[in-house]
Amino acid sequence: MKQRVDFRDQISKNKMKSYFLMVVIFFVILILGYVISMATDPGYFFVIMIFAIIFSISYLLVNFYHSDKIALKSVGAKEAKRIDYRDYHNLVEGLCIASGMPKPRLYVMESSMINAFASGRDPEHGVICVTKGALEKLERRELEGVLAHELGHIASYDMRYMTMVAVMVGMISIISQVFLRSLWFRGRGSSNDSSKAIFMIIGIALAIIAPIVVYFVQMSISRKREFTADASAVKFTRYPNGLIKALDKIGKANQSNEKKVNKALAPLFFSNPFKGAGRTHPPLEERINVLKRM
């Protein structure tokens, strides 16, 4: 027999390791930067980070007080009227009485696929967007399931933190840049200092892993995100056979990729929108073995 797992449980195991993970960014970021500065000197990598949290400020900014206009005018989405999309405004207000939050602004986007997404800086800015296909394929079970998981989302503050993880990521992104163009212009002179030459080395290596293994991590918050928006949505329901079935609904669904998307919302999803880019989220299976166990 399969151990029982308590939602609660799930909720506050999946945001300690979604911590974890952002500290491990934060140490690659101390670390690229002491490698890089005894490569070459303090003063050369303080003038990188001055650049590097600059623009990854302004990024911040923009995509913080913006993310759920952008996201929105991306997919091209339409606000859902009452009058057009009864159940859908009386799903969330149920969910919203149930779990204390306020309203979200209600959309609706052109698409056959089964999905969804939330965004939003806080839940008194919360947006939640689903398909037409959702609407018109998911039972209301199904789609109360769905709509509780985005409102998970919005509850546990997910926009702020992959903002805040996509600034630490393109950070390390920047200042690895930086590094490595700038060697183009140090010439071929060569130091006698063997250790600086030895941190060199090791600086270059490190300028060409390190984005690629934040970005991994970035992916792995993603995917504990989508955990605890699932446990949530069943803190929300108290039934999480709802989740299950519009789980299962999708990956029966063999579902066409959506042109309409940029690759850059998939982490937004309920489910990813694309084949065979499943590194933003959790397989199906996997997800739906969880529920089970709730």
Second form
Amino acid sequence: MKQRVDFRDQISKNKMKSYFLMVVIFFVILILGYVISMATDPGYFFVIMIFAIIFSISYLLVNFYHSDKIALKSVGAKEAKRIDYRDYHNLVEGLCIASGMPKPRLYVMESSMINAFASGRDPEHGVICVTKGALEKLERRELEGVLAHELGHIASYDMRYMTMVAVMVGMISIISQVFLRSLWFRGRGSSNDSSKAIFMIIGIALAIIAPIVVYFVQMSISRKREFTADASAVKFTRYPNGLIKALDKIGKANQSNEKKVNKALAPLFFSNPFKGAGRTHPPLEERINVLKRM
Amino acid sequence: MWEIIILAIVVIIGGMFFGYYNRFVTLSNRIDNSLSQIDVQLKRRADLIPNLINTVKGFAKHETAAIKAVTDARKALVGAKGVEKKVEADKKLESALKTIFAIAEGYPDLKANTNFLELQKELTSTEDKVAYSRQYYNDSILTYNLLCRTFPGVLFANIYSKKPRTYLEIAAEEKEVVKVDFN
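Output the structure of the form predicted in complex with the partner chain; the preceding block shows the form predicted alone.
Following is the full complex, with the preceding chain placed first.
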């Protein structure tokens, strides 16, 4: 195995990055609030700021503690009982032994596509959800590879980090949208103040550029995580072929777009649930090639 | 100024003493834990055998040799002391089970029996778990040994008199068997 990524490093890096991101999100909201209030009416500065602070803190907290529930709910996942899904449970139990991790809660979602996702802020609150299609169409070893990949995400605290990134992207685009739209409703001519005009231009520029930049950063981060999770899957199973065959099957299955899945959840999935829309995952062939070298 | 630098150095070195001690303790605990995990899985495997034997007896009474081989192997596994011996015994049990499953192919009723199928599934997945627990045991030893052998861990290993541990050897052909079984 070449260039193996050490686990502990990955975990502490992810933890640090997610705390760092929380701080960044907080400040981004402050700055946006400041610029917007300066552009509109400095008198409202404190009102907007206080509102923005309360809003951002509660948003972060809710997402931090409930990301798994939100994700499960939004795809309509049901808990997988041991009696009905014995193989699924057995495979995950084996992988948990191999990785020394607590067993995550297991869910199933109604879909004929082959896909899976993981969530939860740390391994103790881990959640894995697979589609019915994956359970039916994948062989035991292939399914194991997919599950190991998801467990890899949980082990390296990817979910915490990715959720924070997703929250940041969402917030920034919401704020920018609100600001840009609010411009249409305000009369022109009323503001001749030059400092106001400057802030207005900064505000507009920020509102347009920020979401785009953040979006691309998110995509590249998300792609890197996939390779890491593939690597940890191999570390757990010592059997890259299972994962390779699963990826191959997904490529051949000609997956159609999943309408029920929110776009914001795309990075959480095993393979991209959307065709053409932003690449949150590296191409399947590339992942297979990397796996073959292990 | 000098006082601050000296104080900082003392704090850092003191912190390393604590940090490395805790790291050694955590890692040896992990090794012990994973060792008992192997035990747990082997025991569960042994517990499944009597049920399987009863089911097989119901359909294929005349295969006494194969049945006896499995019960003997199970007895050896239960009686074995130490992980190495237990793993050894488990290997014998695995090959005895293979004979039983091969024989079952000749008994359509047995092959279609849901109880038998369930047990077969459970046994294969416990075999999976045994393999994974051994793998995790060796992984834990690997991390521990790396800490013992690399700098600066090696200094602290000497101070706390921690010695590298030996791996649980797994025969290559056996590992292959585990992988092939499920396809």
